[in-house]
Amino acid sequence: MGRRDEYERFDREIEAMGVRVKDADQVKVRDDVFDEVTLVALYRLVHKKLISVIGGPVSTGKEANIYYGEHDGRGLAIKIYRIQTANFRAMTDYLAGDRRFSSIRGSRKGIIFAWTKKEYSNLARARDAGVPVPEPLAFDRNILLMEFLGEEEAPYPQLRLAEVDDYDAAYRDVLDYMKRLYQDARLVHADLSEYNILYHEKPYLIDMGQAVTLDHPRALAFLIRDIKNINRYFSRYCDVLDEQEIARTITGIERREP
C-alpha cells in the first residue's frame, strides 16, 4: 500500500469514528509527520473522543507541526513532535537536569514522548500560576492537545508580527508572567523571545516544552537569557528596566558585590 493510499485509509477510518477531516489533500505536508507512531497516538486520542475535527497545518517546523482541530466546536491546537527530525539531543540536555524526567534514557522516541509529557506538565503548572498559556488538554506519545489561541482557524500572531497598541504595558505583562512562572509555577521558560509569545490584546506564552524547574542546574542562566531576549526586543519600542533589577525582582536574590 502506498503512502497516499495509507492516508486515504486513515482519513476514511477517522471519519468512520465521527471525526471530520478538513484539508485531506495536504498529503505532502503530512508525509513525514504522520508516521506509524503518530497515527497510533492520534487513533487513541480520537477513540477517547477528544478530537471531532482534524484540519490543516497552523505552523510547521523542524521540531513540531501544529494542526488545527476541534472538539465539540471548541478550537484545538494539535501539536505533533516530529520523531525523525526533532533535536532529541538538545531535548535530552533539558530533560537530564529536570528531576521530573532525569531518569529518562533510551531511544529517540522515548525522549520525544517524555518531552511531550513535559510540555503538558509545564503548561499545566504555568496555567495554575495564572500565566496566560494555552490550556493543556491531553497528550499521547508525541501528540499534545491544547487550547487553540486564535480566531476561527487563524492563530494569534507572534509578538514580532503583531500590532501592539501599548508596548510598555505588554512589556510589563511579560515581566509579570516571568515572575509568576518563577515564584508560583517554579519554572523558567528557557526560550522566551518575540517568537514564543503570541499577542491578542495581551501577550500569551507558548512553546513550554523546554521550560525547566528551578532545581535545574542551568535555571538561573536560562532566566538571564530570557530577560536579555525580552529586553532586546522591547528596547526598540519602549524603555526597559535594568536586567539585574529584573532578575532580583523575579528571583528575590540580591546581587552579591565582589
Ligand SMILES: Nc1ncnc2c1ncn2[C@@H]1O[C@H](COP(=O)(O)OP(=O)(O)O)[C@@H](O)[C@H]1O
Second form
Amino acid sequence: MGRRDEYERFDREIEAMGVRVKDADQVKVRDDVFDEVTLVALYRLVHKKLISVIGGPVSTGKEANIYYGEHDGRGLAIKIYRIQTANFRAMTDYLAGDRRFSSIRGSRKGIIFAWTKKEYSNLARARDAGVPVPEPLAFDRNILLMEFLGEEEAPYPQLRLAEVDDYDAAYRDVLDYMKRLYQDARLVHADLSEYNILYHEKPYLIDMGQAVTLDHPRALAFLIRDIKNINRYFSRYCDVLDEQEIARTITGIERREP
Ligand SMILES: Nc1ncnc2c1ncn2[C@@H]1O[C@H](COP(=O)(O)OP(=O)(O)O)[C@@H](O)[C@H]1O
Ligand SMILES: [Mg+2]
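Structure of the form predicted together with the named molecule, given the form predicted on its own:
After this comes the whole thing, all chains and molecules, with the earlier chain placed first.
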C-alpha cells in the first residue's frame, strides 16, 4: 500500500473512532513523522479518548513536530519526537547523567521514548513548582500531549518575536522561574533562550526534554549557559544583573573568592 493510501486509511480509522482530522491534505509534512510506531501511539491516545481533534502542524523542529489538537474543547499541543531524525546521541548524554533515567540505554526507539517521558515528567515538576509551563496531559511512546498555549490554533509567539511592554518585568519573571525550577523542581532547563520561551502577558517556559536534575554532572554548567543566554537576550532591552550574582541567587551557593 502506498504512503498516501496508508494516511487515508489512518484518517478513516481515526475518524471512525470519533476523532476529527483537520487539514487531511498535510501529507507532505506527515511523511517523515507518521511512521508505524507513531501511528500506533496515536491510535492508543485516541483510543483512551485523550484526543478528539487532530489538526495541522504548528511547528517542525529539529527533533520533534508539533500538531494542534483538541480534547473536550481544549486546545492540545501534540508533540511527536521523530524516531528517524532525532539526534539521539545527544539525547543519550543528557539521559545518562540524570539518575531518573541513567539506566536507559540501547535502541534509538528506547532513547526517544525515555526522552518523551522525561519531558512529561520535567513539565510536571516545573508546574508543581509554580513555573508557567504547558500542563503535561499524557505521553505514549514518542508522543507527548500537553496544554496548548495559544489562541485559535495559533501558539503564543516566542519571546524573540513577541511584543513586550515591560522587559524589566519579563526579565525578572524569567529569573524567578529559573530559581523556582532550581530550588523547588530541582531542575535546570538547559536550553533556555528567546526561542524556548513563549510570551503572552507573561513568559512561559517550553521545550523541557533536555532539562536535567541537579545531580547531573553538567547541571551547573547548563545553568550558567542558560543565564548567559537570558542576559544576552535581555541586555538589548533592559539592564541585566551580573551573571555570578544571578547564579548565587538561583543556587544559594556562595562562590569562594579565587
Ligand atoms: N504547549 C504548546 N502550546 C503551543 N505551542 C507550542 C507548545 N509547545 C510548542 N509549541 C510551538 O512549537 C514550537 C516548538 O516547540 P518546542 O517544544 O520548542 O520544540 P523543538 O524541540 O522543536 O524546539 C514552539 O516555539 C511553539 O511555537
Ligand atoms: Mg524549542
